[in-house]
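First, one chain by itself in C-alpha cells, the form predicted alone.
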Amino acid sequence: MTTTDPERWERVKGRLRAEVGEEIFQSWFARMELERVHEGMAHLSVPTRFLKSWIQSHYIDRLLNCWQAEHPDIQKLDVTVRSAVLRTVVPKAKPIEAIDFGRGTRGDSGEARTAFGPVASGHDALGGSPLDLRLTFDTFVIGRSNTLAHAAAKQVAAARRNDPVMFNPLYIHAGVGLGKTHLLQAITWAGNNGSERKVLYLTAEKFMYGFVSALRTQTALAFKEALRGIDVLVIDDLQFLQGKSTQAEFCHTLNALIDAGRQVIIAADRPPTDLESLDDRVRSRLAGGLVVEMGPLGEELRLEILKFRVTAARQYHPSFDVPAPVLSYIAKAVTHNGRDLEGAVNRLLAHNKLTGQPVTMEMAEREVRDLIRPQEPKRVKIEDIQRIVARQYNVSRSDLLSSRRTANVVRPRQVAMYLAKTLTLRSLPEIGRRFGGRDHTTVLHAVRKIEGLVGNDAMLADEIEVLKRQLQE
C-alpha cells in the first residue's frame, strides 16, 4: 500500500457517505478497512460474512464507482472477512454468523454454502436455515387433516410479486411430525425456483442467533434492513422464540412486512393464543391472519404416506417390496406421526437389504414394536372448557368472561377455571387472561374453592367427572 492509498481511501469513504447518507454508511461501511491496493484491485475487509454478503449484493458497484472517481486505475474490488476480529468480538466461543442474504459461497470442496450451512447445489437459498431437497409440494401426501393447510400453502407459493396478499400472516400449527415444516419448506422451494420474489426460510432459533450476532457485531440496523427487504419471510417453530429484545424485533419485523404488503408464513406447535411467552401484540397480529391447524394423521392418510415412502425407496432399491397386509398393519399400529411412519419403512428397508430376507408380517411386528406408542390423550383447550361448561350450566361463554358476580355465573366460572388448571398445562396468569383478564390470584382462589367442594359435594364431583369425560372424548 502506497502512502497515498490511505488518503484516497478516506476520500472514497467521504464520497460514499455523501451518496448513501450517514445512517447507511455507519451501518455498512464504518468498519470496512483498506488492506492494500495491488495491480488494479483494492482489497478491503469487513468483520462479518453478513456485511460482506450484503455489500457485495447491494453496494459493490457504487463502491467501485467511488474508488474510480479517486483512483481511475482501480478496476475491481475484493472484499474479505477479518476472521480474527470476529474471534476477538466473541471470545472463547464459536462465532454465531448473522444471516447471509447473498447467493451463498462455496467451501473448499466446491459445495454451495450459506452462513447457516450447506444448501442444494445450484439453489439460491437466500441464506437462512438449510432446506431439505425432499420437502416439496410433489412429495407432500394430502389427506383430510391437512387439506386446508396444503391449499393455503399452495396459494401463497403461487403468488407473484405485487399480487394482493390474501392470507397474511399464514399461521400453520400442528403437533410434531404432522407436516408443517414440510409445507413451509415446500413454499420456500417453490418461491426460490424461478420466482422473482425473495423468499427466506428461518427457524426461530436461527432468527434469534442472527439477531444476537448482529447485536454483538454492531450490525443490528443492517440486520433489520435486510430482513425487511424480504418478499416472503418463512419462520418455523415459533414456539422457541425467546428473549424480550428478540421478540420485540420479531414484532417490529412482522408489522413492517405485513404493512408493506409482504408475505409472512409461520409455523408452531400450538395456536397463537396459546403462545404464552409471546407479547400480546404479537399474538394478536398472528391471530389476525389465516390460522390453520393440521390435525392428527388418520389411518387412511397414514397408509398413503407409507405407500409413497415405499415407492420412493424403490427408486434406489428396485427389489424392495412391502406386502399390502404389512402396510395396513403399520398404518393401524404406528399412529403417532409421519416421522415414525418413515422410520418404520427405513427399518424394513434396512433389514431387507442387510439380511436379504423378504419383508414379512413377523419381521414388521418385530421391527416397529417400539414405534407403537399408547394413544395420547386429547389435548384439551381452554375454549373447549368454556364452551362445554357454559352449555352444562346454561350460561353463555361471555358470561364466564364477564365481571358478573351472580351465583349462577360465579360457580360455572370457578368450575371452568378449575378444569383449565387440571386439564391443561396453562399457567395461572394465562388462565386468568383467558377468563376476561383476571388476576392469577382469582384463578387460584377458584381452583382451591372447587377442590374443597369436590371432597364434600358428591353431586358436584359427578358433574365435574361428566365434564372431564366430555372434554376428553
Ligand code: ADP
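In this text, the rigid core denotes the largest set of C-alpha atoms whose superposition between the two forms falls within 1.5 Å. Being a predicted model, the structure only gives us computed values, none of them experimental. Positions refer to the first chain, counted from 1. Compared with the form predicted together with the named molecule:
In a rigid-core overlay of the protein, Asn346 has its C-alpha displaced by under 2 Å between these two forms.
With the core superposed, Gln75 shows a C-alpha displacement of at least 2 Å between these two forms.
Fitting the two forms on the rigid core leaves the C-alpha of Asp399 displaced by at least 2 angstroms between these two forms.
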Contents of the next structure:
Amino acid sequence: MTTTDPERWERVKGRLRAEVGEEIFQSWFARMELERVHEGMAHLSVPTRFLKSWIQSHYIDRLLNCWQAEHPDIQKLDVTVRSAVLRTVVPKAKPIEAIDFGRGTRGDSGEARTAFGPVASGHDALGGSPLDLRLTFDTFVIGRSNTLAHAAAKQVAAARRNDPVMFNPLYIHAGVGLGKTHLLQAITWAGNNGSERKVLYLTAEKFMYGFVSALRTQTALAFKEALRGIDVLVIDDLQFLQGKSTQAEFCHTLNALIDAGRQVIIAADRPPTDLESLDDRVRSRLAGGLVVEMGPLGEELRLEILKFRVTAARQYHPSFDVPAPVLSYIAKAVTHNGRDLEGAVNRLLAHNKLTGQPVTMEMAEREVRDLIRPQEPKRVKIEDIQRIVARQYNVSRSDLLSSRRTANVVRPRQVAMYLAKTLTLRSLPEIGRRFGGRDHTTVLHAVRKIEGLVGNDAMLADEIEVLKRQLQE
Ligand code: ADP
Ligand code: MG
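For comparison with the form predicted alone, please write out the form predicted together with the named molecule.
Next comes the full complex, this chain leading.
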C-alpha cells in the first residue's frame, strides 16, 4: 500500500457520503475499512456477511465510481468479511468516577436494585431477565404479519457458534402485545437448549440496572468483559434504554459484539430511526442489520392464537371447552393485541372454573366486554343479511326468498327475517316484500318464533350472535 492510499480512501468515503447522504453512509459504510490496494484492485472489508452482501448488491458500482474518481487505476473492488475474532474491539473503559450514572440513580439507596439480585460480580450482574416457559417457538403462531420476523428469528436461533452471522443486529419492532417478547424468548430458549452458544436475554432496564449496579460495586470492567463473553445478546424493549452513560455503554457493547461476530437481537416498539433518545451512531448501527416489523395480528392469526391457548389450558383443565362460535367472536371482537387475547381466554377459564358454568356466547360477551374496541355501528343491509344467513346455513339466497317450506329453509328464513327486524329500521311490511313478497304477519311470526327460541336454545343463540357480528363489522 502506498502512503497515499489511506488518504485516498478517506476521500472516497467523502465522495460516497456526499452521494448517498449521511444516514445511508453511516448504516452501510461507516465500518468499512481499506485493507490494501494491489494491482488495480481495492481490497475492502466489513464486519458482517450481511453488510458485505448488501453493499455488493446495492452499492458496489457507486463505490467503484468513487474509487475511480480518486484513483483511475482501480479496476475492481474486493469486499471481504473481516475476521471477527482478530479484530474484536475492546473499547477503552472510562474511569469509573467519570461516568455519569444518569438521572435519579446516584442518590438511590440501592434497595430497588437488589430486586434484580445481589450484584457481586460482572457475571452475577449478567444473570439475565427471567424467561417465561411458555414463550417458545412451539407456541408461536405464524401468520402473515409475522412470517418474516419469525423466519429471521428461527434462522438466528439455529445458527451455531462460529457460523457466519447473517443479520446483525436483528432488529424486530412492533406495537404492544404483537409478539416481540415471545419471539425473543423463543430464541433464547432455543439457544439455551442444546446449542453450545451462550445466549443472554436482558430487558433494556436490566441492562441499565445491571450496569449501574456493577458500577456501584466497582465491577464495571468485569461486567463488560462478561457481556462480551456471550455469543448471543438479546435485548428487549430497547425504547426504555435511558441515560447517557448506559447508552454509551450500550453502544460500545453493540459495536464490540457485532465486530466480534456475535449475534445481537433487539426488540423495540418503534424502528431504529424513531428511537429519539439514542444518538445517531447507535441508530445507524441498529439500522445496519436486518430491521423487521411485525404488523397487527390479523383475524385469522388471532383465531389461531386463541385455539392454541384454549388447547393449552385444556391440558390442565380438561373440562374447559370454548365453542367455535365463541372463539370466532373473540377473534373478531378483541383486536388490540395478543395480551388481550390471552386475557380473554383467562377470563373465560376463570369464570368456567369458578362458577362451573359452560362457556357460552353470552358469558363470553360479558367477560370480554372491556377488551373490545368500540366501533362505529354499521348500517346493515337486508341483502347482506340474506347473503350471510344463506352462507351460514348452506342454502341459496333464492331458497330464502322462495315459498319452499322444508325445515332446512324455514329456519334460516326466520333467522334472516329476525335479523332484518333487529338490525335494520325496515318495517315489517317492507321486510315481507324483500323476502319474496310475504305478508307482514309472516315476518312478525318469524321474529317472535326466533325470539322465543333463543331463550332456550343456546346453540341457536350463539349462531345468531355470530351472524350479528359478521353483519356489524
Ligand atoms: P410484545 O412483547 O410485543 O408486547 P408479547 O410477546 O408479550 O408482546 O405478546 C403478548 C401476548 O400475545 C403473549 O401472551 C404472547 O404469547 C401472545 N402472542 C403474540 N403473538 C403471538 C403469536 N404469533 N403466537 C402466539 N402467541 C402470541
Ligand atoms: Mg414485550
